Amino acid sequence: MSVLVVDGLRAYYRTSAFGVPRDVRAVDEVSFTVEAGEIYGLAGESSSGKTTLIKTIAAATQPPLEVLAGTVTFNFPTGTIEMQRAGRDTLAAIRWRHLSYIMQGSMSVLNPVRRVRHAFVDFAFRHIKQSMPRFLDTVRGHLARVQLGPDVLDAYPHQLSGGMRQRVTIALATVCRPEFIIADEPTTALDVVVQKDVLAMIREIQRELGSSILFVTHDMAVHANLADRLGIMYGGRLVEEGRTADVFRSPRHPYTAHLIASLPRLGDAAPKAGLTGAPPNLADPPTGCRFHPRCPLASDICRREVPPMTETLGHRVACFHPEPS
């Protein structure tokens, strides 16, 4: 059974200036699933809609962001929840206990004027339902899993290194043993050595808990080493999806092929060619395929019509001129 089912999701930023309405189509007709025990990678350049998508999945939308259509459904052991219809009490009950979030910046989670232990009390105490001394013992044991000592609980965030703070946020997101974890660029601000340790830690904890992870990053090399399946976003739409190995071995969408070709390789001294043009303006996106102004394969049909998502042996692509599988 799929833990997460996203079906036909549309989420726009809706504003009005001088009486003129303006919609930024950040997420437009996105559909995909995440299976139990799977790490699903979501890739795409900045402004492709990744962060808006995960905000909508977590029901963390605030005006001017609105969900116009589609559904986000989680299948937890306690029952099925459609996030856009769930009440405040329901959302409070599942967050951190069943659905947790590793945020992009550790300082977005940790209060700079409170000790780290207060973050665990605020987020997890009411879900774990233990006495305070026993709860803190549970937290200390969990910190050991992410290679942190118990003294971290008495530290202020500024007293920890960036890598230590990121480990704290991972511990926060996993201490309640949730079934689903959203990881939003959790390694962006880390150097490559710390990044490697953090990625290994996320994979180890995911296997131990049996959780599913939606892992969001623009770094294709990270996806290659972590994700089981990979979805590629461009201009607010999902343009390709498949097993990570299949996508890297045989990308079918021209945009995916460019992302993979841009990766550095040992012994390859050839210059890397960048894409011409710029990402689309999602307040006034191009007609048809949103990639067509930058695509070397674009034809008239690409400019007129939105390419449907087609599937071949579990590999999906939205393109009128896909590479052969």
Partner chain sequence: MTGYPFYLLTRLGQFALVVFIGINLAFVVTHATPIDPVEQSIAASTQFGSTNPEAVEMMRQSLKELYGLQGGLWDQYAAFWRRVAVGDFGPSLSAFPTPVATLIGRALPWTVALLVVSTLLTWVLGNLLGGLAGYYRRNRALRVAGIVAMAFHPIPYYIVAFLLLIVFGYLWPVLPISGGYIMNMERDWSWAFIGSLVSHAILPVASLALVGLGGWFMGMRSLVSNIVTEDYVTYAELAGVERRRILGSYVMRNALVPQVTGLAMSLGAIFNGAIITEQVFGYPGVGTLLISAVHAGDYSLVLGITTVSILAVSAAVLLIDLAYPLLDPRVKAR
Second form
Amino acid sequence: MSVLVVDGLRAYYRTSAFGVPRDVRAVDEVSFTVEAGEIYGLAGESSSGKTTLIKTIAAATQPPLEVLAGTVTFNFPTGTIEMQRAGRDTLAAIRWRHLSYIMQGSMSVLNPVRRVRHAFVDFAFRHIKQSMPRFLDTVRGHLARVQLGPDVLDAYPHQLSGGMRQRVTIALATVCRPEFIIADEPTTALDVVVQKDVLAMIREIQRELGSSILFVTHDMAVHANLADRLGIMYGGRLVEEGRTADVFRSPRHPYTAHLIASLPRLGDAAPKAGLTGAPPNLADPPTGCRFHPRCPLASDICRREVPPMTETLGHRVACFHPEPS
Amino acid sequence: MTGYPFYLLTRLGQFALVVFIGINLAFVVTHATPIDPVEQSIAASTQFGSTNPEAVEMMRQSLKELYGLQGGLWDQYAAFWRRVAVGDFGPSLSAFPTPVATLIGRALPWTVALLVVSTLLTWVLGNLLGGLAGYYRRNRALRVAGIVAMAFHPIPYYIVAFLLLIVFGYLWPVLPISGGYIMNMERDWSWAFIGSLVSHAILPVASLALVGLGGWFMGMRSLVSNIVTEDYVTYAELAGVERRRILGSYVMRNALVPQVTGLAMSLGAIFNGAIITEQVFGYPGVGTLLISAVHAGDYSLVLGITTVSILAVSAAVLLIDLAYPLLDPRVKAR
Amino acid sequence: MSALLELENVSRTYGGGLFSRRQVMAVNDVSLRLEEGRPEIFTVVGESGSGKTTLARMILNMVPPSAGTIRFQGTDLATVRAAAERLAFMRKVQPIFQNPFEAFNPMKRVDRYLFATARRMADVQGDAAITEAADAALKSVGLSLAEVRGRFPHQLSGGQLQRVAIARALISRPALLVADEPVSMIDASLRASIVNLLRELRDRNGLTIIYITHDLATAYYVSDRIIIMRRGSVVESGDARTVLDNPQHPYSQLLKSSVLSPEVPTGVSHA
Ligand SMILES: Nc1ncnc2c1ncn2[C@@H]1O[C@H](COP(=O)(O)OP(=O)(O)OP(=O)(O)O)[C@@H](O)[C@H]1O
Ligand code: SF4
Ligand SMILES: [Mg+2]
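Can you switch from the form predicted on its own and show the form predicted in complex with its partner chain instead?
What follows is the whole complex; the chain from before opens it.
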């Protein structure tokens, strides 16, 4: 059974400007599953709806973000939870015990005026049935796994380097050994050397705990090195999904193909063409396939109809004229 | 040097500098006025009949000594600092020969008590309600509180004070409207005396609170509604941390940092406000004393009050400043 | 050959002074020389805090060096002080910043920026001439005035806006562009086109470009020469491909080995 099943999810930012309603269609008809013990990578450029999708999955939607359709279902050992229907208490019970997060902008996710220790106590203490001194011992032991000394507990966030802070949030997100971890751009703000360590650490802990991770980043190189399967978002829609190796070696959607071909590689100075045009405006997205204004293969049907998702051997693509698999 | 000791030292330095400049200004201003306290005293005590010139000259000498006006300007300046150091500002002119220090000592506790109580009350209440209103945006009662606070805020202080006077002094006379306690009462710290102190303080404190609350309320509310969108708040919410804990330790705790700075910055204005309050409610504090000293041209009393208030306000600011790093750990590193 | 830009033992420290505790050597004894008449993309790579931006700001004459001299076309930048001299210098050396959205005022239409720049920086007078100068600059970055006319910054994509920023920099016909992380805030799908534009400007317009980045892969793609900085000092320098193919300094080697390749590694168990 899949740990996470997202089905037909649609979430819009519903605002109105001068009385005229305006929908930003940030997530439209997105369906996918994440299996136990798997790292599912979600890629897509800025404003493609990655963070919105994650907020919806986490049931952290606040106005103006509204879920219009679809379901998000988690299958945890303790039971099945449909996130959009679950009450506050149900959510509080699974949060951090079964479902935790590593957030985008890790520099600012720790309370700047309190010591790191309090974050662990606030987030995890109620789930780990131990006395406070035992609990703190557990935390210290866990910090050692991400190569942090026990003294970081007494530090304030600003006293730690970016890499240390990111490791603190990784320790924080894994201390309860949750089944599912959502990570939104966890390494984007880090220097390359630190980023490589942090990724290795996430991989290692994930293997050890057997958790599933939904790993979001726009950085394709990170996906290549970490994700088992990869989903590509464009303009609020999932346009392609498959095993990471398959997506990289034989991308089927023209957008993915272009994205991967234009990635700069060390040791390769051959000219690469960039994509023309601008990303879609989600308040007024193009009709039919949202990629059609920029697509070299676009035909009439692309402009009229939304391409349905089709699957061949676990490789899914939403395109009328996909590359052969 | 790093950390708190460095911070402490720079703040102490700033404090000393502010006090030094302020007191110098007081010296310059009082010495630049055309009023000569010595001649004025002599005139006051000789106006009923002629005294012999030698006696007047002796009087002049001893008065000069009392006021620290012997010798050239530099001697006077040095004498002035010596006096400031020991808290001796000479005798008051209007209440001759009572020393200025005694007059101020009598009035100061009233003002300090009035200001400490009203400021703390206003600040704590305003921030608490403002914080709650910013966090529980949909709560009706808090919305109403917000509207009331906003309605009172722009009204000038003296109008609110007179409104209170009229309502509670004449229309519904349940509270005393003037003085610090019942006149001629034995100051014996009996329950009756304390009761009279409290009832006399209610209107002045209430007037200051009514006007001050709105500012803290609205400041805190907008701070909080910004802070709730900070990543660390979202993160705690995603972690299922209790709402009350998020409000207290995450939202309010961070909003307090600028509010404490705001308090330190507004202390001077609060002190000025006290002068009007004391006038309106006939409160026997430093403000009342200062006004009468100015009217009477009581040079040494004005100088004494100015010096003491500069010291008091700067010391209060210093205290808040010194507590600040405990609130915001980041300033230690800066 | 004469030098376009020459840095001689340039250092910059921050801090010190009466009340501060610690001095930071942001740039430590950096020397380099760019030749006139030999357009190239000269790349400065390093991690955050390695002094790249401080170096750029000194070259742009925005902060003075604490030690050493910087000469542009033979003139010591320390002597460029008067307003007229500064303007003349700014025409020749133009910056491009990391976040195009921060470089533009969100309330001001972007074409107005170009017109103002043409008037002030390039001394173009008359509406027709100004429009023409703006259009020419936009054409050389693959846009046209028709596309951006009347638009506000948020109505353009990051890639388009960065192109407009580059167009604005080109109006005064500079000899040197200093581009500080010009693509790091731009979407992957648009990044390649901006990097290509830098190559084009070098080859077609004969511009010399100082390209500052932390991204070794794009550095490899566009650079002629490269320096690798660490904590303010240059640890390795030379022909870009040579250095990056076969780095000598341990730090350069570490940096190179940390770059994630966008290839799926074979042998790793992908479920
Ligand atoms: N509070 C909001 N109100 C209205 N629109 C919003 C809001 N937040 C995001 N959006 C819009 O929703 C769309 C998707 O944004 P989202 O943050 O999910 O993208 P993302 O893929 O996470 O981007 P990034 O890579 O920059 O993090 C964008 O068009 C964005 O402008
Ligand atoms: S559906 Fe048509 S426009 Fe869309 S990606 Fe496929 S070919 Fe291009
Ligand atoms: Mg995002």
